[in-house]
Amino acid sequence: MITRENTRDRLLNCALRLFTLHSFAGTSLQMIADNLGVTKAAIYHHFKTRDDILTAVLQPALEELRDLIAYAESLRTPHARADALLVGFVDMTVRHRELIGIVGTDPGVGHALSTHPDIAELFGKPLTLLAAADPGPAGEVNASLALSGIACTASSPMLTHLDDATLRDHLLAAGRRLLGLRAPRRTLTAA
């Protein structure tokens, strides 16, 4: 049985695929409709604009980012907050490789998101949390390098041969080196 939710999910998956292939600006509502085999009016039934589709495509990742930031902010020390943010950001980035690719590299997406002040503010919080572990310009630069490097590397077509676990481990290790963070100690359990 095809429900409205199924149609909406299919539409969002199709839009993400087309945004990845043709860019956000290069993907029209008509292209999405044609790809789904529906009319443009059917697209309008779910979304008023292409920007609304982009926001809906991003929504699950934005909610994850909000939850991650809230968790990191609840921790006691700047280093604990930075490490929690780093781990969560790497996990989220690996999980959403395709989506991160369009957010980080598509100027049309950047422009569309700049019209949403709440999203722009949300995107600034990880930088603040990571930079707080090393206050000053060096901490800000390292935090920016870590975030952008993780996002670009995870979405790189040159690394699609890496499985998620391998990519995650290497991104996390590189991020920690760049930020001067130590991996938390593992506690040994008695056998």
Given for the second form:
2 protein chains.
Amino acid sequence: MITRENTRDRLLNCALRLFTLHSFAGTSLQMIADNLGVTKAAIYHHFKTRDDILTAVLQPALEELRDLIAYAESLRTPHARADALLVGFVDMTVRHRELIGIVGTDPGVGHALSTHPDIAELFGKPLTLLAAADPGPAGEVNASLALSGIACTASSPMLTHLDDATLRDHLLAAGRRLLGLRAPRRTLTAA
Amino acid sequence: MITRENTRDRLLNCALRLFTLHSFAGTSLQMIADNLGVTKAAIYHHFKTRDDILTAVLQPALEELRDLIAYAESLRTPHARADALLVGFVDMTVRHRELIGIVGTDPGVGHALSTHPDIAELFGKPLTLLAAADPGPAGEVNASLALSGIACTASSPMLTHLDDATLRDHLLAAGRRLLGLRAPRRTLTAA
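Next up, the form predicted together with a further copy of the same chain. The previous block was the form predicted alone.
Complete assembly follows, chain above in first position.
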């Protein structure tokens, strides 16, 4: 049982590494098998298609995003919802720098995910939550700029010299300034 | 002579459309020939490789970017340089929405361009010019967030309902707020 779990985890880690190096479209099941030193049959024991592997690689981050959206939506005001979403989104993108890199920039991944309507719907919600704090075109543009800019910056190869904490603090400050949000008072008390 | 120019332009327009639909890596010379209703030999008459086609598709925008950087670098203060770069960059991304979409999100394009050191160097300059207005990690993060966010937002499929002028105004306002830049006085006089 432990061995089986380990094989699955090793497979997912290897797949993520290969997707990052060669893009999703450029990575075959055979390449994953070769890299792990196993047969293609061993891969098929765990996953039927490359699309299943992608979904499994993304699953933990998708669960986090679902939880974050549910938490933000439970708050009372549009401002509180937008700020909670922003704080959680910055934290997630910095922790998943590598994964965000492939989701955000690989059209093969975008195409594969577009066949999952539930994931496409999930990806639209952060934009809706941020834009709702300032209804109208300015709010839409600011929300889109903040989310895409945070995702690209967290995964940028030009900023690998910044540690996670520095990156997180500056991304959050930039997002709040852009969206006209203030830190909630309890954050100040906790600091 | 006119016919030859027209064929070349038709070829480049067709290539851009196919790169957008199928990604750069997913578009073959044969697909371009089939779409134009010509033979592969006719394509080879104009371009030796797919990489040559990509460079030619990007050439007008690359020239504009070179001119913009040269203009910005000619200004006296880091603030004036950053603001001029931002104004021009917003204008360019909105005018080239479709092209920016493929350059920014297609890893095949990124890989092809990385083999042109002069283009890679060119793409690094806007970040340097914006970050110089506020030296340190905050300035680097803000510059990266602004540039990537503007490029993604201008080419976002979620914002196609916004016309170019609306998009341009809000992107510029957002970029200035994010980077702590003010519009130069002569812009106010001209308005």
